[in-house]
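Only one chain is included here, represented as structure tokens and corresponding to the form predicted on its own.
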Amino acid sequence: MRVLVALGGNAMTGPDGDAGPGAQIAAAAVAMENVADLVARGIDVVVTHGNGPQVGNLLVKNEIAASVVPPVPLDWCGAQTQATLGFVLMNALDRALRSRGLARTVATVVTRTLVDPADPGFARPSKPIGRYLSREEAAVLVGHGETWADRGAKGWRRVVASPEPVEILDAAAVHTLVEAGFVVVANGGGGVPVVREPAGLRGVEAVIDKDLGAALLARTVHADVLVVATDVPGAVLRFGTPEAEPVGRVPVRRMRELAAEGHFADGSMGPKVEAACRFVEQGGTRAVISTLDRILAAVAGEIGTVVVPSAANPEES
């Protein structure tokens, strides 16, 4: 069986938020233990994860100094954050596996991710990331090219475009050595965002979601099952109303109906609905929303929402 993980940026951060390193490592290594779990029971593995409040960080360090240095653009802030994290993922887990006397090899994969130019979220930037600014704190930063827009009583606060993913174009890379026996980390952050121009590659500013990123990358490196691990044991129906009920297992037919219902908040739980649902129509056996400590369990379809394919007929989903 091969299972692709996708760990939430706030797995990477303390209880209450802190995404100070000693905390982060912290993180990583609660977070590896369960990983190894899997590679323990002979399970093929690829990490992939958020990145939101690490880039937080390095956003706060752009506003800073931008008036002394220009601001790092967001695909480097991407990138930064896919290796740091790689690397700390990676100390974390080679632990957590010798502890259980296993000889695997892990290795991580700064990814990039294809998205179209003419996706329609760069003519429009409407994802807001970082943290509020005053108007003159803003102005300088959009002398340096970015998107702030005025946020009212809270301030100013930076957009940009959060295209659809297209192609992972580093999954080869992924697949082989995931073939070869290794443990990967990959496509943190949904990936580096790049455009195809006619004299090569180039980054872009912009934000992948990470949930859809990690469907992608799970059908191309043939994974079996997409395992979405979140600090909540599943989706719920009629959020926050005494009507509430969480959603167990569910044919994928019957998961885009209770979407397109509006069950389910853009912000939040949307985008691993949207993930599952992907994952299991392109072929999937299952798609799991889940919490990251009842791995083997999730994994399994035991626990959590359990987006599974739709029978033949209509009527039995």
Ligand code: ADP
Given for the second form:
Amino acid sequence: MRVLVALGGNAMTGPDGDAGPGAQIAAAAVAMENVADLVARGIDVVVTHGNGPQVGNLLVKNEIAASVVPPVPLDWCGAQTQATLGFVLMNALDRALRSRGLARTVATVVTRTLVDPADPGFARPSKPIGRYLSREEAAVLVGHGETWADRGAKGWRRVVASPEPVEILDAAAVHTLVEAGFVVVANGGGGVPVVREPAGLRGVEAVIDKDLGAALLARTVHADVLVVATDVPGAVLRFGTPEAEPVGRVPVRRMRELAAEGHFADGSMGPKVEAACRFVEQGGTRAVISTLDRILAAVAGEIGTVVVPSAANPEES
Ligand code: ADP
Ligand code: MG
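Here we have the form predicted on its own; I need the corresponding form predicted in complex with the named molecule.
After this comes the whole thing, all chains and molecules, with the earlier chain placed first.
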């Protein structure tokens, strides 16, 4: 069996969102213990991860140090966090595998994901990134060509395009490593967004949703199961109300209806549900949205929100 595990922010930062190195290493250690449990069962594992807090920190450094060292573009920040988080995850995973007596090797692939320059996201950037600034501070950066939006009481925030991932360009490398027995970390932050131009590929200032990137990677590496690991036990209907109700095992057609009813918030649970539906619609066995701490049960579809092909449960769909 082959499983793609998509790690949310809580797997790589401290409980309060602390993105200091110590907190990241500690969180990665916990997450990789769970991943090692899968490997111990003979499961091929590919890991992907978010990078929001880490990119946010790099952007702050860019801003503060701009008069001393040249700021680097957002795609570079994405590549840097893929490498750094890959390094942290590999060390943690090596340790967890070794402690189980498992002689598996790990690898991280800096992964580029193709996006369409005509994606509507580029015309209307909407994904907020980085820290809040005052109107005056934001105006300086708008003068440098960035798009900033008034986010109300907290101040102004940079917004960028969040285009659809079209193709994982380094999927063949990931696939080859998996086939060769490596546990692979890839496509962090949804992949570094690039566009294809006559002269070749070029990185662009955008962020890809890591859950949508995970769904695409999962299909590309022929994963059977997609696990979207996050900080809640699953998707919930009427979330945050007294009538909240967890979604358990659900045929993909029904999950699409629930999504259309607006139960899953944009930018958080929404893309996880979308990723789960896409993966299953495109032939995946099941997609599970859950926490990481009971990963074996999650992979088996015994806990969390489990999206399955509609035909598997005709009476329910
Ligand atoms: P990650 O870093 O794992 O991607 P996100 O914060 O993006 O985590 O998404 C998980 C969050 O989605 C939960 O902590 C919860 O607050 C929020 N959320 C929004 N809508 C729902 C819903 N319908 N059911 C469950 N969680 C939801
Ligand atoms: Mg998220």
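These numbers were taken from a predicted model, which means no experiment stands behind them. Here, rigid core means the biggest group of C-alpha atoms that superpose within 1.5 Å across both forms. Positions refer to the first chain, counted from 1.
After the core is matched up, is the C-alpha of G155 off by 2 Å or more between the two forms?
Yes, its C-alpha moves 2 Å or more.
Align on the rigid core first; then say whether the Cα of V68 has moved by at least 2 Å between the two forms.
The answer is yes; the displacement is at least 2 Å.
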